[in-house]
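So this first bit is one chain, no partners, the form predicted on its own, shown in structure tokens.
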Amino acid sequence: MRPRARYNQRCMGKLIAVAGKGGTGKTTVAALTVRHLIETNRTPVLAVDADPNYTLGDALGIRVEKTIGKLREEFFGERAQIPPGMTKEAVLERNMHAALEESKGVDLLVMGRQEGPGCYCYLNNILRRFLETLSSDYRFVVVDNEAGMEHLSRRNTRKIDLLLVVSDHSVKAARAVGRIAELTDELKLDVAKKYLILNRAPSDVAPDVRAEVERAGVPLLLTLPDDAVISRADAAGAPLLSTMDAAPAARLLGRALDSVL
């Protein structure tokens, strides 16, 4: 594939990471974040789906043909064909470029499944360098993480400009927010700003949920309502990059992002 023209700026694009317990709506938040960046002409955007149960492509309306995980397993299993005059490293980087799905305003890279048995240090070092080089081509990088954030820890040496931790209106999910916040410290991730988004929540947050949110120690950025427009689109499998103008949650999230970016 032909690489996208480089983003002509001296500095790296901003990195936005989205994390949360499964089922809280973090992929929806990640997709709506990408949508807002496109709508406000802050492109190009690189979307990275780092959740092994990858669904960000569906939310963005981008068909996923290849994943880094599948390419890595093929390479690790010595099924890669090395043309004469090329190194293994060059072939691997070429294959990673082939896994990049291009779309208008946003490109998508899907990490896929995690490593199986065996040593992946060599491949991960190449992947880390590839991601760092690729990120410089974009104004924003939005990463949809698994709750544990191990993918981000292994792949990234950059500062996270904005970490959005998503929780639904439950004590269990709010408690997971605190664990994710602790994990960022344990993994020694460099996070500039860290905020909580309470998703699918009523205007009056339940006292026990509010108390758990306060214990998590992550500032609450906004509370998103249970949005019927987004729910219908999600149930129908429709991408969230279109027909979201009438969605209150999309507008609220956009205004909140503008206040912290």
Ligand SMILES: Nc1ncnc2c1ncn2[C@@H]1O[C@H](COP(=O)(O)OP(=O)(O)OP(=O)(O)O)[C@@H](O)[C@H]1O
The other form holds:
Amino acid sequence: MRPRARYNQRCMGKLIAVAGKGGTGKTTVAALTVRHLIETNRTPVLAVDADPNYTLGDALGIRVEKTIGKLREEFFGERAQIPPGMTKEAVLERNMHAALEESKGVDLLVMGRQEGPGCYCYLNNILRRFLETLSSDYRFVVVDNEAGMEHLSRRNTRKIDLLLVVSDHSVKAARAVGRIAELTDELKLDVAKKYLILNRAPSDVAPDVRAEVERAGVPLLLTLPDDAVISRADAAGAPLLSTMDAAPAARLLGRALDSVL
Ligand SMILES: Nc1ncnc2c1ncn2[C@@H]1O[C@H](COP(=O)(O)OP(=O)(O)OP(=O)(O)O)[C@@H](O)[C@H]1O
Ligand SMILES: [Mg+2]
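In place of the form predicted on its own, the structure of the form predicted in complex with the ligand is requested.
So here's everything in the complex, that chain up top.
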């Protein structure tokens, strides 16, 4: 794929990162966020799936052919085959562009797994630079992080404009919110705004969950209901982008995002 026409070379796209305990709804929130940005013409959007068990492509209805992880493996395999006159960095950057899956209003980059032996520092540094340059081609970058927060904990130098921490209506998930908040502080991550989304929760939050949420110290942005439209899309394997017009969760999240973006 050829790189998109530059959005704004001097200005980084706003970075929205989604984090939270496993299964709480991170990918759903990331996909609905992308959807809202497209709906409100805040494009182009770069969606980054930083979960080795990647599912954001399915949620967005984008078929994933290449991942950065596969690309790394290929790169190690073809190390001896750098075309004459090209640097290793140039070959890698070309391949990274090829890993971008393009769709209407949004491109998707899937990190995939870091497999195999060997030191990835060199490649990861090139990848970080590539992502930083790439960010300036987009108005928004939305990152779906994995539950372990590996990428967040790998000292991202980039400022996070909005960190959305997702929890379900459980004390365990709310506790994980506290740990994520501690981690972002410990790593001195540059996070401009940090909010909690309580997903699949009743509007009347249980006292134990509420107490844990308050302890976590991340302000509650909104409570999303268990949404039958999302469940139906899930059961049918349909992408969230195509079916969400009637989803109350999509509308609620859109409104809440507008209040903090
Ligand atoms: N508000 C909601 N209403 C109904 N179903 C939902 C809602 N939020 C998420 N789900 C469903 O719950 C399941 C888990 O959601 P999702 O995949 O977004 O979580 P996750 O945090 O990304 O999980 P993982 O840690 O495995 O990546 C999915 O089947 C999703 O469709
Ligand atoms: Mg997920």
